[in-house]
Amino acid sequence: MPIDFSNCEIRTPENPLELQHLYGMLAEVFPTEKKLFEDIISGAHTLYSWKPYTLYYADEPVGNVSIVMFQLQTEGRLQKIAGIASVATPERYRGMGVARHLMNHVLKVIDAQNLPSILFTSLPRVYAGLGYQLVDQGVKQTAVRQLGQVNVPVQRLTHLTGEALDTIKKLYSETLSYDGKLLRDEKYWRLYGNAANNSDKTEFAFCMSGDKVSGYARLEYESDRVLLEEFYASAESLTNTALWNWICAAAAEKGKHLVSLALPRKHSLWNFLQINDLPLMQEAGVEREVFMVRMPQKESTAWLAELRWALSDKF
């Protein structure tokens, strides 16, 4: 039976019982994130800048859409942007218009602030009907091939300690200034570390220069390849070579023959690989959620049409 939305209420849960019910519902809809939501329920973690708009029917949460606020660097300034996340409807309430009802509500909230909004989805036609446009993320792939031996040590990390996370924070803030770079504050970094440590597919590498870290890479193991999600280093070639060789060695160790690169348009690694005669091709053979943007009414947002969003920042 369809839901009578006139008998429903959209509100942001605040008390512990409501939040527990919401996180329980999200863990049901997103089973791969169950551990994270269980940690949140237990009070161990919080979700970064995440405001849920939950539809209640007779005090039961029957759907949710959240807004996640970000700040991006663009054209030498910071731009606020609203991310759409945790679009969730339990299976027993699907097909009743719950998600569209909530999206219409949330988009009014975003439009009142004249903000662009972004999302990842496997249902682009649904969101195109709400004014979202597809933005190609320019993911490329290349074969696993090392670039010759260099005498530069690389430290492999399968778990981020507090000290390791602080090192990444410092390198991220000091290297690579580009349009679309996300401002990561302390709350964000806590979530970043928690998410990475809750994943058995994510690894990091530190390139060492004496007792200091000169660069880092982050990858994720996929079925037939590794996905390079972050690569932050100086333009110094030995650092780039050492990190790239580690990526290829990690892939080969797992029996992977491809590296996919999800990096910004002007990232220095593209040029480095071309100089070293590594052919780059459009990614194929893997299905990813697509990235979509929705423009505000009163502001020029042409830069969004070329926005490259780091998949490590996927929300």
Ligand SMILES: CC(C)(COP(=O)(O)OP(=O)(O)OC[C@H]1O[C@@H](n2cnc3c(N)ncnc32)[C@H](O)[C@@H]1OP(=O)(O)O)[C@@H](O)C(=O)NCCC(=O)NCCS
The other form holds:
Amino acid sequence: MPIDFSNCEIRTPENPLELQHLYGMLAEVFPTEKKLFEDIISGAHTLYSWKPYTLYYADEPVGNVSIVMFQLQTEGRLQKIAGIASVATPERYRGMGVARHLMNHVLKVIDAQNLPSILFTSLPRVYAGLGYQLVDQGVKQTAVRQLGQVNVPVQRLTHLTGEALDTIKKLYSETLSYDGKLLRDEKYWRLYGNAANNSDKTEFAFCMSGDKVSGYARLEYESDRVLLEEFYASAESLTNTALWNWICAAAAEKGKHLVSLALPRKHSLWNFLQINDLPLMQEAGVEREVFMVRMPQKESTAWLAELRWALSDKF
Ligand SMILES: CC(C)(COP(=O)(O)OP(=O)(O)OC[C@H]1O[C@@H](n2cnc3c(N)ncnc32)[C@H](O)[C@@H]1OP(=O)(O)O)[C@@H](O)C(=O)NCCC(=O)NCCS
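Now that we've seen the form predicted on its own, could you pull up the form predicted in complex with the ligand?
What follows is the whole complex; the chain from before opens it.
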């Protein structure tokens, strides 16, 4: 039976019972995230600045689109940007225009603030007619190959302690600087640490210089490769080499033959690998969600078409 939208209401659920119903619906649509939704209900997790817009039909949640508000550094200033997340229609209500109806509503909210918006999806068709455009994330790949050994200790971290998280936080906040860098506030760092610790596919390495950390890398194990999602090394090439060798050793240990690199456009590692004769190719043979952006009405937004969104900040 088609949905009569004039009998429906879009609102943000606020009381515990409504939230429980919404998370129940989301767990049905995204079964792999069930544990996360249970943790949220129990208060163990939050979803950063996640604001749901839920379509109710006779008090039943029949669809949802959420906005996650971020700030990122671009052209020397901080820009607010609206992420689209948790786009979900339960199977029995699909194909009736629920997602389209909710997206139109949410885009009015976003346009009223003249904000750019972004999303990751495996279904770009759902968003193409709404003004979203694909932005290539420039992920490259290379074969696993270690460089000459260097005598620099690297510490592997399969779990982030509070202290390790503080170290990464410091390096990220004080040292890294590039267009598209996300402002990670305290609430975000909590989410970041929890998400990394809940995943058995995420690992970090610290490169040590005495008792100081001179660089870190974050990688994700995938079916046939490792994905390098974050890499910081002080200008010194020994740190680069030590971390790169660790990435290759970690990949080889798990029987992976490829390293994919999802790094900012101007990252120094691109140059470092070139100098060391490691050929980089356009990534192939892996299915990733695509990244889409939608320009706001009134501002110059050439930067958006160049935006790379760190996969460790994927939402
Ligand atoms: C994707 C999803 C939200 C679509 O919800 P829906 O309410 O059935 O979508 P609508 O009926 O409003 O369709 C909106 C548009 O998307 C298109 N569309 C919907 N599902 C699609 C699919 N699986 N593949 C391609 N296009 C699709 C429709 O044709 C329609 O386009 P049109 O207006 O140009 O005809 C729903 O199938 C779902 O919850 N899927 C599982 C979760 C998911 O993948 N979420 C998206 C993550 S980004």
